[in-house]
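Taking the form predicted alone, here's one chain by itself in structure tokens.
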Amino acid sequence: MIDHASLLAVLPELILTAGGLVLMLVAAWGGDASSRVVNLLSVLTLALAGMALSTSLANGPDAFDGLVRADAFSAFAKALIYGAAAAAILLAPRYFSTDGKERPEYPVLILFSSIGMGMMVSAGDLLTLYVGLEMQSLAAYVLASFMRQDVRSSEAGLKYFVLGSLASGILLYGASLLYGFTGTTSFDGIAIAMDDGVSKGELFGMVFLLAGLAFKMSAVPFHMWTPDVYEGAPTPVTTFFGSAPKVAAVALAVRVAVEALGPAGLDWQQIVIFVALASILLGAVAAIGQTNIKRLMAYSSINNVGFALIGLAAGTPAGVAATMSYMAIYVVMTVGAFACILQMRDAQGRPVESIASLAGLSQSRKGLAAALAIFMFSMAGIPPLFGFWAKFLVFDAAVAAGMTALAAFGIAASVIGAFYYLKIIKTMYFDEPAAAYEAKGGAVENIILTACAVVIVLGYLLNPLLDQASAAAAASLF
């Protein structure tokens, strides 16, 4: 019989499930006319789920006999996921209404994807891990191909589905190998089994499992879907893909590495170090020649995941705390940058995605150019912006763990990455003006990008709060 405490531990997921089902019926009965109402109610549902996190924490870390973890780590990750999901919903109406394609299914799909992501970061067992991951992925495949009449969107959805299915198969094969050689699917049980040494079967299972997770966080060499899907999917969907699922995948990889594969630290650290270095290098170099800003943001996300994984590679509580702090700052930078990209519209209000179209933006839209410059400088890690602090934390954790060479490589590669961020700023401020954008931006986009820019500029005031929250999250895993 399911106990009361277990149900309270998954209260955020229960709220999202109930909200998603009710709003799906509202969308079915109300049709496209109900889009705005469903949008607002979806954001409200995410806010209620966020408030329920304190209730789920109060009932102890384990629920459903260890299948689910309701600890400080999952609460931290879920807060980021729900915030990013709410932003992706709020940014969508103006984009979809341009072509009269506003659909109430969009926020409902994000709610269901958020349930899956919540299960991912709370997983205490390979079964919960897989169910959560698939629930998140199924909604994401539909979101990628959301604009059915658009060839690019349909192609993005198909590519994501085919490659995502392959990655799920790889992950499932790794999970089955770990179960076969350890005799359990529980993270705690796997860790106990590996205490006596890691067998070849367990090692292969670990490699396949981490390969599947690397695909979900779009880390090299499993990044091949990212640029095409980011470019082809509708921009609000790309905003979502670049933030919430990224947090869920990185948080899940951290939990699996620390809780399930802890005794095999020396084995998985080598994999994580390779993936981190390859992601940083490819993300920096491949973005240089991009002409589409969404493709550039795709390579930027690959680059940023590499930096975040440096914290995990350290394998210490400080390293995990640095990774979670990095993801929190990364979400703010990404949502803010995409709020700017959503304002890239020609005089007729149609979306524009070329970097060349930003030329002379500092003259026609001073506020938008300043905000985008803040996000680009921050992603490049230029002090005193908050993005610098994110990189400093992971490098500091790596040096403290004796990985000075890894930190040095990361610092050197961040200089390469700074080139393409600075190229955008140079285009906006120094190039000959291109055709002017639409004179006025959307109110919601302006509010979100202003709020994100303020956080990036004044973020150091939040440092005590962020450090305390990320340290508590990391401590709950060790």
Contents of the next structure:
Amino acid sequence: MIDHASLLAVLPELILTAGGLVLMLVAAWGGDASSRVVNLLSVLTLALAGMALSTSLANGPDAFDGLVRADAFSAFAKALIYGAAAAAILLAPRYFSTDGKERPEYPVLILFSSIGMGMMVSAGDLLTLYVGLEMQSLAAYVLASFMRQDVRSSEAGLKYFVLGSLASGILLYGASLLYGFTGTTSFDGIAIAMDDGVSKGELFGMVFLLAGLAFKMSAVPFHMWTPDVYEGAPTPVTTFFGSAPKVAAVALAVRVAVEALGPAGLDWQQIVIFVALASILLGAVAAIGQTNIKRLMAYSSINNVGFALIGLAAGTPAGVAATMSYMAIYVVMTVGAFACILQMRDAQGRPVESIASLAGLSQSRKGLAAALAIFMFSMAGIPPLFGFWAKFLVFDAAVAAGMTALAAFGIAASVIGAFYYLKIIKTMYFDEPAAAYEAKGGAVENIILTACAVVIVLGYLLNPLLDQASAAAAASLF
Amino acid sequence: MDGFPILSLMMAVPMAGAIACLFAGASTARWIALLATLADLVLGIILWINFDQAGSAAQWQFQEYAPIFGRFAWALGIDGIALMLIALTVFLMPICIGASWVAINKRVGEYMAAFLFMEVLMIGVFTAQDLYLFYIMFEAGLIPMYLIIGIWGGAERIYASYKFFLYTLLGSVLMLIAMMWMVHEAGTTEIPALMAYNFNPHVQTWLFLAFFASFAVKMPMWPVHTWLPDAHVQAPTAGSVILAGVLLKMGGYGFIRFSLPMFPEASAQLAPLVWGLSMVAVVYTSLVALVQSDMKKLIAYSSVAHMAIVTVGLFAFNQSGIEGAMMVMLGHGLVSGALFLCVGVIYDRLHTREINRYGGLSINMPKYAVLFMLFTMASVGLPGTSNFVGEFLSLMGIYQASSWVALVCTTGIILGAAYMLYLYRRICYGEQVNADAAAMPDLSVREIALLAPIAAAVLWMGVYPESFLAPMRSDIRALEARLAPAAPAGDSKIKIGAPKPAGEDHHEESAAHGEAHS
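Okay, that's the form predicted alone, but what's the structure of the form predicted in complex with its partner chain?
Next comes the full complex, and the chain you just saw is listed first.
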């Protein structure tokens, strides 16, 4: 017997499912001509799902006997995910129209992926977790190889699929070990079973589970797929990969670590600290030599995940709140940066990806260069831009938890990262102009880019709001 | 003036100007920038006039408080020390704009916007009363300066801009971690409250070192000064002026506002380190300055030497030392700014900074030679000019703490005279060996208008320093009182004798005063 409260608690997922199925039919019968309509309706569906979050919150936190959690934490993450997914849909048409083919399945796949991500962040059970993860991943594999005639795109999809399945296997193995040693798949049950000390088997299960999640977050040492997939996937898809699934994976990892593995805090803290520092360092150092902007963004995302995990490593409510705030600010920066990258087109309108082609952009496209510079300074964590505040929050949480050495090391490593962001600004502002880009950007791209830039510049005014929301989200886990 | 947010207004005016400049054409942008900086100068004068200098006045004046940023607040307020540095900033800014009037002719709007934004941040640094707000302002200055050096700089500008940015960033981030720790410990982000908070002396050492990493780089102190000559040489003239004139003072201001009052025990414990680095800096960088063939590099190295006098003054832990340090900062801000302008004047004519390419300029550029002579003498520390007051007070202060340090640092004055007079001789005196240098026209009206106000200020500060010391006196006295329990015992054992006509009471007071320092 399914109760109404449970159904209402998953209302956003229901809306997305219904919307996705209907739009798939529209796409099937309407063909490529229907893509504009499907695009708009998908964004509308996402907006509706976003509005349904309050209903879902009111009927939470537990639904379906604890299989699903509709709490402030999942609402916070879902709001980010839907926002990023909508941006990825809105940014796509101009890109796909260059080769004359706009495809209506693109927004539908993103909708399905969003359902999966929603399930991931509100999972209260290892099985919900796995189903959500796979649902998100399957859609993502198809999206990565979306330009199926393009060798790089198919390669990206294949690579993502093979490595992703491996990670899913590792994760499943960890889940089965945890189930075997604790006798339950529910997060609460696992936490209760671990309360009397962590056995060897549970420890192994935990390590495998976290390894699988690290792959989804593209954290070192499970990051290898990221640069290739980011580079090969069509740029709107890369925008999507860089934002929404990142939030989902990080939020999922936070929930699993705190809710299910809470009693083993001292054990996973070591893992998270290593993963965080390794990601920060590798993301920073490996990005320096990149010449392709999408690859650079891939390393940048690895780097950023490392910083976000510093908050989790602190293991406190303030740390979790900091991680979620980090992801919120990170999504805005990433979407904004990709809205700029999508405008990198030569005079014939073909997409360009080399960093060298940005040379002298500040003279040919003043506004675009200024916006990209804002996002780059922000990612480097230079105040007064909002990216600084994201880093500030995670390091502050680490210091409050007594991990001063971790904070000092992490922040010193952020200076290495600053170097390659500066390199892009240097190329745009200091170098002699290269061949000019297309004279004007698309309207949608410009609107999204301006909105993101405004948030990044004036973000501190949002601080009270962000503090409140992220604190509520964190409080629902503890 | 009660309740009127004049400090916010002083930041809003250049900010509005900066935004307007971004969208304006070249000549409009120049005028917008000039008007905005002049308006700020007027506001600065109003601020000074309304500042209550009486010893009984509140330490913090013109306070504003708006908790709009969640975890930290828009909290502003100034004391006399901050007032002087703000005055220096608003005084130099119109001159910088004027110095760029013809020298900058590409991307003028962006250039002026960067300078105005810089002014916002500099005023923000000196007025912030919230620890995090201070950090944001302090650090944000990297962005406009990076662009100014990188876009409008000389041939090696890209290397210099990276070096400047990464060097100062690495120094500052460690300070941020220390700040977070302090806020969690003390439970407040307000700077006045933190200045009165007693941190555990063992932790103070770490906190001091973290702040030291930032301020020593900014100052800059030997051996982390190497970014400065590169940045100065490559920056456009106005960039050098603002860098030497104000940005370096942020380091000294940081020591006065944070390191000394917040960590008095650690300051005393690590004072020998600061003294040691300063002694090396004074002698070594002066000798390096002596052999430079590039004018800007020479003045850059002389800045490092002068800043070392500031640090010994600050770490003398007594009133005359700290007052002297402040006066050196103000005087050096004016004089080094003026010297960079003097270099800019002849660089604009001949487009080289090589000293050998000039010579005998006193023949064809007499006005220039007179003003350049004045600033050279001021840099040497001739009595009657601004730097004399500061250097004398600083060295007097450090003598009470350590006579050896005073001895070594005083050689800096002699070496300073050597390299500055040598520079002056090679540029202005001697045979006119270079025909093109001999044909250069004398100062234009615009250039005189830039240099004359600085010359007037330099003389005023040298002849009547009380105008500048009076606003700071009570603040520095408060700082001295805060430092007194921790101040290291001096080795000079000064005994102030009884003045002849004084009564018995006065004698005791003097003796007690002498003991307090011994």
